[in-house]
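What follows is a single chain, given as structure tokens, in the form predicted alone.
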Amino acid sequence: MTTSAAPALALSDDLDELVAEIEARFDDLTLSRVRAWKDAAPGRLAVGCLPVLAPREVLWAAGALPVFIRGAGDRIDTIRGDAFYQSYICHLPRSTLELGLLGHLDVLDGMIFPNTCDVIRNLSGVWQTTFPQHFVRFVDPPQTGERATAAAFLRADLDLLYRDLCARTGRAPEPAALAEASEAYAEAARAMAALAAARLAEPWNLPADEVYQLRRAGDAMPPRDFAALVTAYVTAARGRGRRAEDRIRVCLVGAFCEQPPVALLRAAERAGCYVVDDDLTLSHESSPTAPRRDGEPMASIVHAALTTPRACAVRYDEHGAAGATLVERVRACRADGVLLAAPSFCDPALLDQPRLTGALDAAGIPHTSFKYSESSGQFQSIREQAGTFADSVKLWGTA
């Protein structure tokens, strides 16, 4: 069995049915569709991945479905998960543990924790102790600007992960499987690029909450199935025929790890904004470049991981260019301003804001900022703040 089989997903061309499918996948906290995928063929694994960094191609080549775990949002009450952590850290590890303790993640065979911050690093140890049946791996991205050293370090880490997972699925760790997996994710990346382009062109036809839930549906889907779903949605959404409203175009920045509730996105758009770009699901961004077939597809995966991701507070910024990069992105999106949204107690996002706002101020780009929690239920103050920001930009061109 290869990892590059044609998509098995039966899709409607009716937009309402597609949106219903997307919402159902987003709401599937028990991962029932992942269980169905595993049951369809013996030997398949499902491995949970915490944001932001995950070696998807390596997992898929080994016969394991990458399943991004981004907490439960505002859809469950976090009770037992709170007992593991102090009050002054972000909410993501609490609700992730709550999902595990409720049995919602029992279908997973393992978990991968990237070294994005102290909280996620510590969660890997808590998880290993609490769920000893899981394969647990801590992935530490290179923290050096010396490209050869970084590539060698990451290559050794991913080679070991690939061999270990193949040993569990009974597959040989072959370069051909890595090349096929890379091609499958390149197809998904091309579909995502088409989605981003359609959103930039017609944000009134592709609202932020739908686009967000669509990308979240891809958290637990085979890559070609996800590409097919994205393509079907873009085609249907662009034909809905809505008229553009008098709103400003904004980029949403800082919500790359703990996710805001969908209602927050709706509140921002209803307040007078079109969210045309965001960093909510950076895990799905990758280079659509085809992998090399010279026996070294792992080298292509490592190169892409080190060179193509967009700037983010938890990624090494060798030249301190994150602010300038954000300014370039805002201009490329033809955005009128920036919403800086960060989870409460998120040190990487909040510590990164001053250099981002400094670059935006120097470029004359309006911006406003607010904090949230994934379990937030009231957004009136955020809606008022976003509305005031939108009005100020429309009237005076500044916040």
Second form
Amino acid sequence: MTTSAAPALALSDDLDELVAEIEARFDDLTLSRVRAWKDAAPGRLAVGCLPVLAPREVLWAAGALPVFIRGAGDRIDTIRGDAFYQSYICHLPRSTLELGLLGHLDVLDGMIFPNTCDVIRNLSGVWQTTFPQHFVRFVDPPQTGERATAAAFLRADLDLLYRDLCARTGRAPEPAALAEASEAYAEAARAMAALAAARLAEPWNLPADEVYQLRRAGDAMPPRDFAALVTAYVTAARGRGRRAEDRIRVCLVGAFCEQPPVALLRAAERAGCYVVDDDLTLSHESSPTAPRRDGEPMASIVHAALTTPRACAVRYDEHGAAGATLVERVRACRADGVLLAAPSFCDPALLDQPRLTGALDAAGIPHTSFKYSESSGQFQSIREQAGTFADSVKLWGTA
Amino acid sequence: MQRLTCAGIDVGSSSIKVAIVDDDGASAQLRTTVVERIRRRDPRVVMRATVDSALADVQLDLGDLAYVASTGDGDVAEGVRTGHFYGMTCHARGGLFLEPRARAVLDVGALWARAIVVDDRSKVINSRMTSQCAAGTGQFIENIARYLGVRLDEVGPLSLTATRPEPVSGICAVLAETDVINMVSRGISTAEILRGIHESVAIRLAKLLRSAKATSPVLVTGGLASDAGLLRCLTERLNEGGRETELVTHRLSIHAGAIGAALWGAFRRRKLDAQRAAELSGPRPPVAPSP
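Alongside the form predicted alone that was just displayed, please also present the structure of the form predicted together with its partner chain.
What follows is the entire complex, opening with the chain shown before.
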């Protein structure tokens, strides 16, 4: 079954080979590796998950591989997908539809659409009519801070999802499988924590584009395999021995749904920044501490989902603390400034910006903002903006 | 204040410039400048050779430098540099070092031109840059010179001899090149063609300076700063209609980016040293957050 404790992945300890493996996985738009994983044992399912809050442990426990679908980036031309949306809608739903219409997502058995905005809600409806063969579920995370009610609401949603998926895979919906899945994702979470710590300590050895592609590779990997890949990369990258340069340390904020092209991350770093923290590839966060096997694992999964520390524009901010949380994060990362990067027409990210910039201004933290789309091909202006921002912070201490 | 020796490496599209300066915090002296054209060679090899040549001039090793700053296509200097500064920031600093009265710098390089408005601290106040079109840049003039069989150092003097410039397209480098071919076939003299090209480039650069709200004096830097024909046309354009703009250049204008990078490097080194000293005497930084 899918939840064996040992990773099946054979990994090199050579950094170049690891990076090549990571890039190949990142570039696998047709999900050939997911198909290989499914074909390796009968009864396996693969279920696509849109950003941000997809319950991976529940899918994995049911015998389904969660596969994050974050659009096609700049790697395909979106033609038919454009016909579904007006020009003032972001790119992610268009290219996701294009991937489906091209048959690149045929390996998936279903799609989970967590509520992030009206566009994604609409996309879940479009998906049901366009791909009737798929199991489609719209997951609406609680929008209340009242824990008991929120927990009961989410619990009911996830219990139903778990039962429905198990009915499709033929597995019994047992707590033990949820506990094992939680342990697997806890292992991945610990590896991610080590990756984040290494990047904070040595960003010159762990460039933003590599770290990003590594995390995207993990979007379509079994959790323990991903943990092994992350651990191998961190070890190899720390041994790279690059010299630290005099650059500013920045947090990149706002790119949690539609993803920027990899070249944009390179442009920002080449302009004189080290991206030490970001909210790219944000997803439902697993607790690095697995629940007790004799406890109630679904309750632990719900608790982790509700108490996750990462602030995000699509999460309800009951106490209006998003700005203060960002300031704390910037300070904890010893960042010199913030790049507010929002996809064009992304309502959650753009509506969040005023209160974030207000908090940054009040705290005296320099920031600059720009918009992008996943299909952007020109980065000169962003390089110029990031470059002048880095110079201003280095020389004058302000943006 | 301690004297710091720093280097600046300006990696341009067609050449690499290196400058080494001594900076004591209050004043700076230029020790040497070296320029080397890339000529289809590996830019990393050219960069290293240019740096070594500059170091040999001042009889120093790389390790003797307090800060090595890159600018332009700085990735080429990875492994050698301490840090990188954006081109505009460096031309602003280098420009004011060469001409302290300047309140605007016009950097005309091989692939684009930038109008930079600065204050007396070399801080960039405003700027404008040409779009992706190559018209109005050094590469364009270099291409035309090649078509006409004229050496680059002859372009300016020849243009100055023209009395009846032939207008060329100021919109597009490709159209302008077609214009030039037609002019050659019509028997227009080389000098008149070059003057027409300079007029065309000067119109674009004058618009750039006006849109940046540049104030006088304006120092021209970059590879075209030594083109006397272009400078005359640009002066005429800037002063037409009764306006008075002083356009100045310097024999080291092509090195402004490298000089600026070296000077900012010294500035930054002092700042980093001060920060480090403060950290050593202050509280420890906070611990990292969870991912």
